[in-house]
Amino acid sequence: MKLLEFPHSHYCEKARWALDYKRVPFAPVAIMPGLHMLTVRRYAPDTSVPVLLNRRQVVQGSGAIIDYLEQHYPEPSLTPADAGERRACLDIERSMDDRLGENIRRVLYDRLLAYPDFIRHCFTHPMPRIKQWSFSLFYPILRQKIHQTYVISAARVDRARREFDAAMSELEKKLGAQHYLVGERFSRADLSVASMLSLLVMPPEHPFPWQEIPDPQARRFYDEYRDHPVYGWVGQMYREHRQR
């Protein structure tokens, strides 16, 4: 079984964590953003990652991968058995994949695309040096494409900041005195939210070797959430449930 992934990606981390949580052996295959389209299109109709390859079976997208694992590797389960809890769990997963995952990507790309060495580390770890060198050659074109696709405008970045903050406040209220987002045990809701926030918390249990954020304004964004209850909760979920 193989997982086509961007090692730094929060969406790929979600699928990778689910595989590890269920102790399903797999080989992570790091592919380079931008050039990845040529690889992914060989297997799937879309160009997004992660993509799980299991013999002739192809599963694209982190949520779909968890669905697949729940069907074929049911224990330990990540989806509540109770119908009401299951609906709540899936609602949180879908909502926070967008409100956290997409918005933090937009906010960080807005600042960090100006630092090619940092982006090269994120995009080419753990690839051979020749690929890291080739990345530097086409990065100016890739940077423009990423900006057009994900950053778009200052107004969109401002809106992303507001939406991200609102989602964090909502999660704080939802957790309250609870240990988990839904029910009394760890679920795909907790895994998804913690994965979406892995770019913010950078937990040591995450398999990617994080580097210091080079941009002062981006560091201020990180500092704003350092004492947020959800930030601490993410670290706790990683410590308790992210065994590789």
Ligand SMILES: N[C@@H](CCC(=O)N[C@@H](CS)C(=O)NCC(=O)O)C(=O)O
Contents of the next structure:
Amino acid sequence: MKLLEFPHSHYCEKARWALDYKRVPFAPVAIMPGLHMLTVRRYAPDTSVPVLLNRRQVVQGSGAIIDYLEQHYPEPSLTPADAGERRACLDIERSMDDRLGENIRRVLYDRLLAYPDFIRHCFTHPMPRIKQWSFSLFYPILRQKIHQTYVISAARVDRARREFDAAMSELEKKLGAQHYLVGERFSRADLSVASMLSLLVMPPEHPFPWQEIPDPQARRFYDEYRDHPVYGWVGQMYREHRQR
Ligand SMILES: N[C@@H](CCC(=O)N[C@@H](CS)C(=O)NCC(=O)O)C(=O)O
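Right, and the form predicted together with the named molecule of this protein, after the form predicted alone?
To see the whole picture, the full complex is given below, headed by that same chain.
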């Protein structure tokens, strides 16, 4: 089994964590953002990663990959057996994939695209030097494309910050004194939310070798959340459930 991925991506981390959690052997295949379409479109209808390849089967998207794993590798389960809990779990996953995942990406790209060395590390780890070098050549074009696709405008970035913050507050309320988001067991809701926030928390259990954030304004964004209860909870989920 192979996982086409961007190693730093929070959606890829979600799929990878589910594979590791279920102890399904797989080979991660890091592909370079920008050129990834050439590889991904050979297998899948959309250009996005993660994509899971299992012999002739192709599964695209982190949620679809968890569905697939739940079906073929049911134990340990990531989805509650109770119908109400299952619905709650899937609702949190879908909502937070967007509200945390999309918004944090917009906020961080807005500041970090201006740092080519930092982006090169994120986009080309663990590729050979020649690929890292060639990345630098086409980065100016890629930077524009990423800005158009994900950052869009200052107004959209402001909105993303507000929506991200509202989602964090909602999660704080939801967790209250609970250990898990739904029921008494670790589920795909916890795994998804913690993965979406891996870009913020950068937990040591995450397989990506994080680098220091080079931009002062982005660092202030990180600092704002360091004492947030959900930030601490993410660290806890990683320590307790992110085996590799
Ligand atoms: N809803 C998708 C989102 C995946 C996604 O946004 N992937 C980004 C990387 S973080 C990507 O592949 N972007 C490049 C593209 O879409 O061509 C999922 O859960 O897998």
